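In structure tokens, the next block holds one chain alone, the form predicted alone.
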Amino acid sequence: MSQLLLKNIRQLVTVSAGGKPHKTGPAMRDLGVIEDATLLIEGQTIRWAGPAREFSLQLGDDAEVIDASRFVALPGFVDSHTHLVFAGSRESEFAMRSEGKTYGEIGRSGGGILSTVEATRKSSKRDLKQLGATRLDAMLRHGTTTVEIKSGYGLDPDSEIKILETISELSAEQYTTVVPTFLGAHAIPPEFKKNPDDYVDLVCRRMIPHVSRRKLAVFCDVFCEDGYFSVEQSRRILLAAGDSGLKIKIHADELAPSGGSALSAELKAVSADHLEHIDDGSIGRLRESGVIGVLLPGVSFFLNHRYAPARSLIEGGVPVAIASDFNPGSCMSFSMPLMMTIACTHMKMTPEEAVTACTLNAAAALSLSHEYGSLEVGKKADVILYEIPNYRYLPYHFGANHVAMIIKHGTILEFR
């Protein structure tokens, strides 16, 4: 078995949870952050990680020894909220926001998300798949070595079912690991403007069976807000994956108290997603139920709106990640430490809660805590080393990408 040690580590960010699967409340804070650490791969996993002068293993002679006094460690960033997969782009309305249009009226005017599913649809499953894997390997060179993509830009059975084939391809080809969520209940298509009950039905009865039959997602996604879909209509999108065997999250709040946090508690969702406009009610429904937070920054800032309550969350018990929702619309954007940025600049989030969010948690924001976020003993090995002082480095210098070595389930990608 191939070895790979990492000696003399400047900083060592495990973020160890001790065997849970996420932390919460002060445990945020702690990193559990090694000095002049050394980190031994075999294979995919870890096999040692402490502090240099307690590591005594036997490496083989093969073992590759490579000195990283000059690098901080960090696990492999988690983005758990992507709609990666689209084709077009919407710079046109970056610029009527700029003069004024809110989101409400540019969806209104034609734009948001139909215009993507407009263009979305008219693309080839072959073009979807170079722009993903472009846009996978552009986002691994940030950082990021997991990524969640869901559908959601198709809104009919075979757009959605291409987009997910897609996904699936993406998967089996490229080094980051993917994780697919069907997102048919993304907006109502332009075809049941007008009876969005029978557009509720068709993805219910026909689209989520089918979805699930053919294995083409772990999660299924509903985008619960006034003018997409209702409480109620989400409830049964959400209960009918549940029965076919998918997984549940939920863009809860984002626009309005909208009902959806409440929703992912009733229905124990993995993850409840966005939580601007969540009340104090809805904190402690999340708590209770176990469902992760997950905090996406980059739209907020992006479209100048309100950010979501980072401390009212952390501080009331709800393990709360962040993710980047790079998707065309709200969020052109995919880097995490810009995300870890904006946190810690706009919601009051110290620099160690954003790196366990954009870790550890948003692992178990997709349910794989016990293989990714963290670097212990028995996990996949996916280690970013960055040319920086310290961690804290990583928020503070924004803009710029510091990353310096990829390592991927043990295998050195880049090393500069």
Given for the second form:
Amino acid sequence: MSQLLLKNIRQLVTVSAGGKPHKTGPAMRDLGVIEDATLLIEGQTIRWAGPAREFSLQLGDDAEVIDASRFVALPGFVDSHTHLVFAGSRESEFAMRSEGKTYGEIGRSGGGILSTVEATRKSSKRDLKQLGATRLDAMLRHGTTTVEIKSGYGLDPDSEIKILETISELSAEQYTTVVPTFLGAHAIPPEFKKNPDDYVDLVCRRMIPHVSRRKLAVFCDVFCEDGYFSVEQSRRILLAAGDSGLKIKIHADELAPSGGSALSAELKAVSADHLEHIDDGSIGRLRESGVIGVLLPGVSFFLNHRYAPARSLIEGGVPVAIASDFNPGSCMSFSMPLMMTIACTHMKMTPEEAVTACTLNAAAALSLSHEYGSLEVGKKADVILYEIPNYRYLPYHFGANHVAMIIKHGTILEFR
Ligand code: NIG
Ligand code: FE
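Please give the corresponding structure for the form predicted in complex with N-(iminomethyl)-L-glutamic acid, as opposed to the form predicted alone shown earlier.
What follows is the whole complex; the chain from before opens it.
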């Protein structure tokens, strides 16, 4: 089996969890940092990690050895919430917001999600795949090795399937680990404007069974928000999804208090995402139900909306993750280091909490933290080397790409 030894790593940020699926409270600040470290990878897997002076294993003759004394190593980022398969772009809406229009107003006047639906319906699977592949490669170059991708810009059976098939082909062909989510309930499509419950029927009776039968998604998500899907409609859809064997995520309390967080706790969703308008009672419910809170600081930044109460969530014992929400409307960025910077400056998360939120807890938001999200023996070797003096430098020196080397499943992808 191939061996790759990284020796004399300046700082190895293990985010070690000692077998736990995620970190909560003060433990989110414990990154298990090892100075002057060694990491041995065999095949796709981490075989040894620890202080250089303690390494004593015998290497095979063809082992590749890399001097990493200039580099800080972190687990590859896990972006647990994206909408990256879309056609077109919405810089005109960005310009309208700079002149005072709100995201809600633009959506109600026919822009927003529905304008991307129009462009995506018209796009071929081949074109969508090309767009998706380019985006996944760019994300990889910025340190993201695992990405969740939602459908939701199709909103009819054929177009939703086209997007999910695109995601499935990307998953097979790209280096990145891809997790597919069915988000047929992203918005009410224009043809069902007058009878939205008929669309909910279509999602529950036709789309979910089809998606599940063909194994086109692992998760089902719903945009639970006034003007999109009510708590009642969301519950119906997610119960149907659960019955079909899909795991559950919810876009919850993004634009206003919507009841989405309480529903996430009730249905024991894997994650409740957004939470900008979560109330104190729901924070307790999320903790009790073991739901991961996925925060999307790029959205609040890009739309100039309020930020999720990260401190109350962390101090309330909710395992907090950070994701980009990469999409053309509310966050046209996939940079996880930038998300960390915004989390530190606007949500008062510490750099340590932000790293945990983008790695281990993010993997937990995809039910994948047994394989990804920390650099521990037995886990997959998704390792990013950065040319920086220490890990705090990553969110501190923002807007630059500090990646020096990408290792995915034990293979070096790129030197720069
Ligand atoms: O997560 N909230 C719903 N969906 C996206 C925005 C999608 C869009 O504007 O195209 C979000 O913010
Ligand atoms: Fe989203």
